[in-house]
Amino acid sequence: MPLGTVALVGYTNAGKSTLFNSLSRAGVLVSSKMFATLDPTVRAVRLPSNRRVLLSDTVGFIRDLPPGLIAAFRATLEEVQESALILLVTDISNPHHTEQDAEVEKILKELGVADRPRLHVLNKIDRLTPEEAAAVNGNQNSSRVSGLTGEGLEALLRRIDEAMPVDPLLHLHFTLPLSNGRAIALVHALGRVLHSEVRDSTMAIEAEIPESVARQLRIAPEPTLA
């Protein structure tokens, strides 16, 4: 995954998918919309600084997985292990949210990402009374939001922007096979394509793309004519 990947994690029913959909709409890409969704659980989102990141949804964590399902469950979490930033989503309206977060923390530790940069997203704030909402103590690493109503999402996007590491842009000329639609979509989603043309079975592209994307796709720049 590129450096600019944000992974949503949380206990089952924390509202991750609703938040995922709402965030991707709040930060919708005005251009290259056809490339904004790379698959059902990965979408490109534009941050307030105009940077683009990949937002990745994951399966909900649950307690005491049957042994036969543990390996399959872990295999779905590659995006978490390779993400630059983790959003730990909590259903703040659930009276057992502290215990659920503890289970999530255990799995993050097992995945080796307990020390990964993280924001704590206190979701479903709309389900609390005004008095209960006021009593929720946040901190500099937490945001109170409602994935359902959109409350707090713009502020959360700003927090994500501040927390993401710098990923330098490279101006490159390169070619990609037309058969590699995901790579072409990734370049459009996270970069700025200046020119492209089809040459037989390849696409020649001139683009500004993040260094991590070039590294991931093993893009070798073509020599440019003087």
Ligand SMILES: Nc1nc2c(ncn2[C@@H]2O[C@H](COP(=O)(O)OP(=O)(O)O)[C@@H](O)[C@H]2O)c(=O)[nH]1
The other form holds:
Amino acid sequence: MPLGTVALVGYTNAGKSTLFNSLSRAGVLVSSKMFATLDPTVRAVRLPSNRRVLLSDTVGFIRDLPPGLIAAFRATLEEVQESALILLVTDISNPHHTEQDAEVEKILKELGVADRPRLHVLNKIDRLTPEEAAAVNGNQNSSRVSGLTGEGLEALLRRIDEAMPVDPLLHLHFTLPLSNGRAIALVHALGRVLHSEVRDSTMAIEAEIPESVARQLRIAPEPTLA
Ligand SMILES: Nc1nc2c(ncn2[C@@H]2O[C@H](COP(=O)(O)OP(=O)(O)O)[C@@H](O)[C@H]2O)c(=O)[nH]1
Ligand SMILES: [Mg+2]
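Given the form predicted alone above, produce the structure of the same protein in the form predicted in complex with the ligand.
In what comes next, the whole complex appears, and the chain from above leads the way.
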């Protein structure tokens, strides 16, 4: 059961947050409560194949970001850098969408993720006339959708399923500090916890978790005592 993180990126107003909400509804939200309290921009979503992925919303990409903001901006985009798959969301109804995508592309390069597996999401297809919509060429790496009406979302979820790299489950014993609620929630949402036990201020866990999650949380296997 391969797993990982899918990051939504795109210019401000492209419809990322709307898609974040409609995709997590369409994809059967899991562990919503656990995540809502920890990080409102990350949700676990089940794909048509039944595997789970984390979907991550990001702040808008704006033109000419002041240099002073770049550090803060980078920090919020850590999720993008650690993602297995990037969804580049375009407002296809905006006459400047080509320019906007070029700006986003620059930032993806800056973040060092220009080569990350990617799907292009042509959003707001509902705002086009049938003639305009027909002229928008979808291809293997692009999906025409409307985050507002839900059109194309099931097909997009299937694309995501196909595009996610294989991410094997590892059977690990490890401990996490109880103060690291985010990590504990991640392990429970994306892995299969076989045993857990609170010891002082840590949680000792035996679980099957995806390799990507182990890497992200820097969980190293602990020698099991014979
Ligand atoms: N017509 C239409 N409007 C949309 C669609 N997706 C988003 N919007 C609208 O576009 C605006 C920006 O959406 P939002 O999700 O906040 O964009 P973000 O800045 O990329 O997160 C909002 O007014 C949304 O209601 C869509 O598929 N169709
Ligand atoms: Mg948003």
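Remember, predicted model here, so these are calculated numbers, not experimental data. Take the two forms, find the largest set of C-alpha atoms that superpose within 1.5 Å, and that set is the rigid core. Numbering follows the first chain given and starts at 1.
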property	result
Angle of rigid-body motion between the two forms, smaller part versus larger, in degrees	19
Core-fitted comparison between the two forms - CA shift at Asn180, Å	4.2
